[in-house]
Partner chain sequence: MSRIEVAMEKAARLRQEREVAGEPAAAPHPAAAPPKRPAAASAQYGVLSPTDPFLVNLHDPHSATAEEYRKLKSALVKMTTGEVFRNTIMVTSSVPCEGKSLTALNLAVSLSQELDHTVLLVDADLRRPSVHRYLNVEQGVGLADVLTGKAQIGETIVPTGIGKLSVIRAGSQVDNPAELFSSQHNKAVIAELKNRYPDRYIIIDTPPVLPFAESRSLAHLVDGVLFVVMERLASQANIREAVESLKGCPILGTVYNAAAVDGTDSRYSYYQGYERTE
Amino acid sequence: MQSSEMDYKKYLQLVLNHKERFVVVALLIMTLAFAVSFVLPRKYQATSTVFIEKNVISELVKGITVTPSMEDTINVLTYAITSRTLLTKVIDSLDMNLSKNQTEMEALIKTLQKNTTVKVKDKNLFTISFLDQNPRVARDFVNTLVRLYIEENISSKRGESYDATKFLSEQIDTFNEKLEKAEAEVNAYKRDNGGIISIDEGKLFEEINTAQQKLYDLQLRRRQLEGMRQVTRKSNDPLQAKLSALQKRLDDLRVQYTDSYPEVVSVRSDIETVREQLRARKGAEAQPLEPQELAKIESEIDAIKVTEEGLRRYVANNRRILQSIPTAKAGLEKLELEKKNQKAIYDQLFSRHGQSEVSKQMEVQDKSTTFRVVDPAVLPVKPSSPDRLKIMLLGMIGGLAGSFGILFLLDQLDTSAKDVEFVKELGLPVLAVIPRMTDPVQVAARKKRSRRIFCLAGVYFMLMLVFPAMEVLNLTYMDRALDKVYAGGSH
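How about the structure of this chain only, in the form predicted in complex with the partner chain?
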């Protein structure tokens, strides 16, 4: 705080000590700034305001139509407007490219791009400005640029709608074909595997089981019959019958008696005897059985065998079918899925096609979002650049600051002893600090001189103030004078 106040005082003192020099240098810098403000090439800015109009219809048919997005258009607005193609068109239509080669054209386009400004306001309004030394050129350029841009935008949007519709209808055709093909495939498959597909698996399984059961029953019956055939043959032989009886008698006896019981022994020997007889009879004529009985059994067995065979085949066949059912069903499912997909795409395409048809109609009838020129560019009267008032004001401030800077710099460059502190640093005692003594006569002379300088400076400054005043009051005397000077210089 203390030191900053000291500094401030020091600087104030610096200015006060050299006030004449300060004023003169400041005025010189101001004059320079004023001169620059007039010498700088004048540039005129023409601005056109364009409104992005949203049609009522477009709001109504929202969702039904697919209009090209305005948001996207706005996002790339700046680039689109300053695009080479568009600028080239503008140049062509304004005949700006007369006697220009490739390099000059490049430079021209660069300049145009640099001088064109696009500002978007509220997403609904945008302004296009152009800066040029010739006000007429600035105006014509802006208007042409806006016109061409809008035309191009409309035609491109229309083209887009047309293209979209066209593309959709092409796709619809393609997908229609694909869908038909898929349907045909499904039908063919169904035709080929219809039997299998329609069989109920559970039922089939049950049937197989039933058949299996039946088969077992038959086998049982057959075995019984076969056994019966044997028995029938044996009971017809007396010896056999006797043997059986004896055997039976033996069994009964052995229940009650031991083997050494006489009756057991006798029965045994009897059995032996009968066996001997049977053995002796072997190879001799067989005792014919009852022929009718036997034939009946035989025929029954045969019938059963045939039935068994049939059942076995039936079971095997059904088992095979059961195994093939999943594969067949999977195949069908796959084909049907494919068909379904194609159908979905086709449906979607079809509905979109309807939307695009409406959109196309909207574009054709100009019912969608459009650009409308609210405010076409007019001939700019006053140059927008250089901002003389600003330069002049800056010059005034800069003059004071620059002058102070120069004083400060000179002071810094001055290596002489500037204050008593330095003398104290020498290591010698400072015995006295004598203030600067002034000779009244000299002081009076200097005062007179500085008063004269200040008077002159004041008058000069007042004169200079005329220029900013002229700028404020919109008087163009200076411009006209400068134009004359330039015209005179160029001749």
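Got the form predicted in complex with the partner chain; could you also share the form predicted alone?
One chain, no partners, no other molecules: that is all that follows.
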């Protein structure tokens, strides 16, 4: 704490000891800052305010037209308005490209992009500003840029609407042909496979099962008839009938008697005799006793065979049809899906074409979003840069700080002993301190010189304050004087 207080007193004493130098150096630095504020090139800013107006009709037809949203318009605004294409048109319009080669043109475009500022104040209000040393150039540049941007925007939107409508018309014709082709393919497929596609698979399956069951029944009936035919043939043979009767008699006797019973032996002997007679016929067919009955059985068997063959063909044919139904239906579904897709695209294109037509008419009649210049750029009378008042205030502060810094630096460079404490810090014994002897005449002369310097410095500082006051009061006397100086120098 004591050290800080000592340092403060030390610095204060340093300023007091060299107060004339401090004041003079501070005024010199302030004067330099003031001079710089006037020497720096002046730049004038021209600003135009543009309002993006959305027509009432746009809200009424919202959803049935295709127009860019306000957000999209704002997003592309900053990039579009400083685009190379638009700036080149502005340069051509203002004849800023006279006697400039390609390199100079590139540098000019970059300078224009750097000095052009686009600010969005609200969602539908923005400003365009431009800085230039010539106020007329700044004003003309901003107004020309805004005018060309609005014209370019309107022309671009109309061009897009025309192109979109033309494109949609071409696509509608193309997809109409595709849709007609898909419909023709579906109709042709239905003509070729309509019989199979229209068959009910479940019903056909039931019919096949019914026919299969009927076939089984007929086969059973046929086997029965074939058995009956065989039995009939046997039953009409006398030897077979006698053999059957003897066999039956033998079975009845063996129920009551043993094999040695005489009648059993006799019947068995008769059976052997009949069998011998049957073998003696050597396989010759027995003559039926009722040929009409046998013919009836034969006829029914033949009819059943014919019916069986018809049922087999019916079942086989229907099974083949049943197996081909999924493939036929899958082919039709594929064609129907292709037709459906083409129809959906065609309907969308047709709907969009209607929207595009309405949008085109809105663009042609300027019924969509429009740009309205609220405040055109006017000729700036006061330079926006440099900020002289700020530079002057910083110059005054910097003058005081710089002057103190110079005094401090000189004091640090001065290695001579300035007080007793300095000698004590060196570790040397102090034998005596000789007080400074002052000459009253010299002291009076020095005070007189100091008063004269302070008076002149005060008057000079008051004169310097005139310049910040002129900036505050927006007085351009200095600018006019500098313009005359520059104009004289240019001649």
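Everything numeric in this text was worked out from a predicted model, so none of it was measured. Note that the rigid core is defined as the largest set of C-alphas that superpose within 1.5 Å between two forms. Positions refer to the first chain, counted from 1.
Relative to the superposed rigid core, residue 444 undergoes a CA displacement of at least 2 Å between these two forms. With the core held fixed, the Cα of residue 401 is displaced between these two forms by 2 Å or more. Comparing the forms between these two forms on their rigid core, the Cα displacement of residue 457 reaches 2 Å or more. In the core-aligned comparison between these two forms, the Cα atom of residue 28 sits 2.4 Å away from its counterpart.
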